[in-house]
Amino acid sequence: MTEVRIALMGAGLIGREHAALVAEHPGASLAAIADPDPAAVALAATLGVRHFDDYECMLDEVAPDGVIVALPNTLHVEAGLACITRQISVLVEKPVAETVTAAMRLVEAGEEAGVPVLVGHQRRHGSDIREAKAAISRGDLGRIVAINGVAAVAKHDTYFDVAWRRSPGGGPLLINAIHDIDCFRFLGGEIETVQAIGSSAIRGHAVEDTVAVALRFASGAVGTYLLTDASPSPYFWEIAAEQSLTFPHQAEDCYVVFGRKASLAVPTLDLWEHEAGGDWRDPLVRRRLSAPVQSCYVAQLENLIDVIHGTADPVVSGREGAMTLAATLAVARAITEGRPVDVAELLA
């Protein structure tokens, strides 16, 4: 297939490693960077590429095959907008926007305008995660009575020194916890309820540090889940599964998926059940299920490529990014209202 050449949006923290990304990939090529932080003008001059400080004015002059949104939240929508008006298929960070309706206004628009948004929620590219989905199908678990999920990591004093991460909105909720909601959904389904309780004792900030989470799955099925930004342990998906960009990795399982068959770990894949015939008194049997370890921001970014080459559809499209956004939201509220929370009242 012919290279494409994607243009990228914010040149930030997430937007320097997106465009490493595209820079290393046989496939792709970088097209140009939009952001009038001066610090993206010398990253274009290391990679070669052009700067903008508009990125409508480099839509229109560089005509992207595709490009990768990397802003603010609250720029998320304007910006894949300027896309889909262009024809161009965008890949918009997570959160896809900063509201619901906010979200939907932008998928709306690219379904009806037949452009593909893609939402980065890179996990659901993850072998792991996959081969979890893969064993569910198969019907390896049985039917799916609980998920528990862990996150825990300890983030230096100095990560919150941009006032943003201090406030509303820039907890780990919607930076981390997002990520962990959305393969909740991918695995056990649409989340119907949440209960939730959290906590700011830790720093004293306007935001969350700690949360505790309960899940009602429209299936029936329950889960908990635990995250936590003051805490180290290697009960974090991109430690444990070995697809952090920049932290070591440490073998371990944050999520377990419980069936009535039986029960799979992540992302270890290690399924556990008792021999056919053996009841709960009865030794269980561990087999490790098969998934090569491959990047999941390499996986992203070849969805996008197959998706600008129209052979494949976005693994997490708009709608899905919108889903999982009113999810977690509905996780912020329910702590905020102290109450449960229906994720119909998101979408509503």
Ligand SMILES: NC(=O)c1ccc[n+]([C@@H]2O[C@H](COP(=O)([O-])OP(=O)(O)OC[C@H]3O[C@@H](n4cnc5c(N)ncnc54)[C@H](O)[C@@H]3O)[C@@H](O)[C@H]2O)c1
Contents of the next structure:
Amino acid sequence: MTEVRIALMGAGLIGREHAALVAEHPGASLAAIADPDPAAVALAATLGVRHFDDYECMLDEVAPDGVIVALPNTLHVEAGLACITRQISVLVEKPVAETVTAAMRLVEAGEEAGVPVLVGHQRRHGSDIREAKAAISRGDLGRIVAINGVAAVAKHDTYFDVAWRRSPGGGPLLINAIHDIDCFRFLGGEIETVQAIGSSAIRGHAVEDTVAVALRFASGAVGTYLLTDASPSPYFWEIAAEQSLTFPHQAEDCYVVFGRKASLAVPTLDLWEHEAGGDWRDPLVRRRLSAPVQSCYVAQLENLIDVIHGTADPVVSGREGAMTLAATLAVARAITEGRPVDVAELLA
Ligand SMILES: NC(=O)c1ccc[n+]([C@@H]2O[C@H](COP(=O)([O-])OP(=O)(O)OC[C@H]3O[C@@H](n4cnc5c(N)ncnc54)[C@H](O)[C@@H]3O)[C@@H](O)[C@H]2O)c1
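Moving on from the form predicted alone, please list the structure of the form predicted in complex with this ligand.
Expanding to the full complex; the earlier chain stays at the top.
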């Protein structure tokens, strides 16, 4: 198959990673970079691609086959719409938008124009998450009873020197928890209601540093989730699943999916069940499911390439990204208003 030409909007922290992955992939080439920052000019020169200050000019002059949007959250929707208008498939970083209403504008425009919109929830491309989903679909766990998840890391003090990271919306809920919530939806089905308590007692910022969440899934399953960016631990998916672009790997689990027949720890994929389908009176046996680690970022890029070729559907569509955003914002609302919140409220 021919190489697809992918352009990048926003060459900051994650955009640079996307640029490198596209440039290295045999099935793709980096077509151009749009980002007015001088560091992006230098990056484009290093990678030998055209640089633009304005992403609309880039789209018109370069006419790429696909685009990756790695801009600040509030710019995602306009950038995505600029691609859709030009019939260009687009991978938008998470969160797909800053509000569910804005997200739905993008989703509906893509669906009406027949242009694929993908969202950067890269964990769904992780081999452990895919194998966990396959085990659930095969019925290895039986009916899902509950899901437990933890995301705990200690962010360094200077990380908070940037004002937006200390303000509502800039905390670990929309930066980190949105990825966990996306995995919970993928593994456990739609989330119906959330209750949550937030705390900023550790740093005293306006933004949360620690959150405890109770979840009810549409299936009747329930879940618990603990999030903090103020405590060192290996219980954080990128670290535990060997998928971090920065942090060293520590083989631990951060999720457990409890089913009627078996429970499954993720990412180690240890599946626990009673011998001969028995109950608590019978010995427990552990079976480790196998899923060789492959970079979830590379797999995500390969999905974009296949979507551009028309040989695959998006693994995480714009609509999926919007539903994950709605569930995450429901947690934020539950904290602020001190009451259980139905995700449907966010979608109304
Ligand atoms: N999937 C992940 O794990 C992951 C990780 C980090 C960030 N993200 C998401 O990626 C997005 C970018 O985050 P980041 O940390 O890289 O931010 P960043 O601030 O490091 O980079 C954003 C870049 O966009 C550029 N930019 C701003 N306005 C622009 C415009 N109008 N046109 C072109 N370029 C413009 C800035 O100059 C900057 O270089 C955010 O939505 C964030 O949530 C996702």
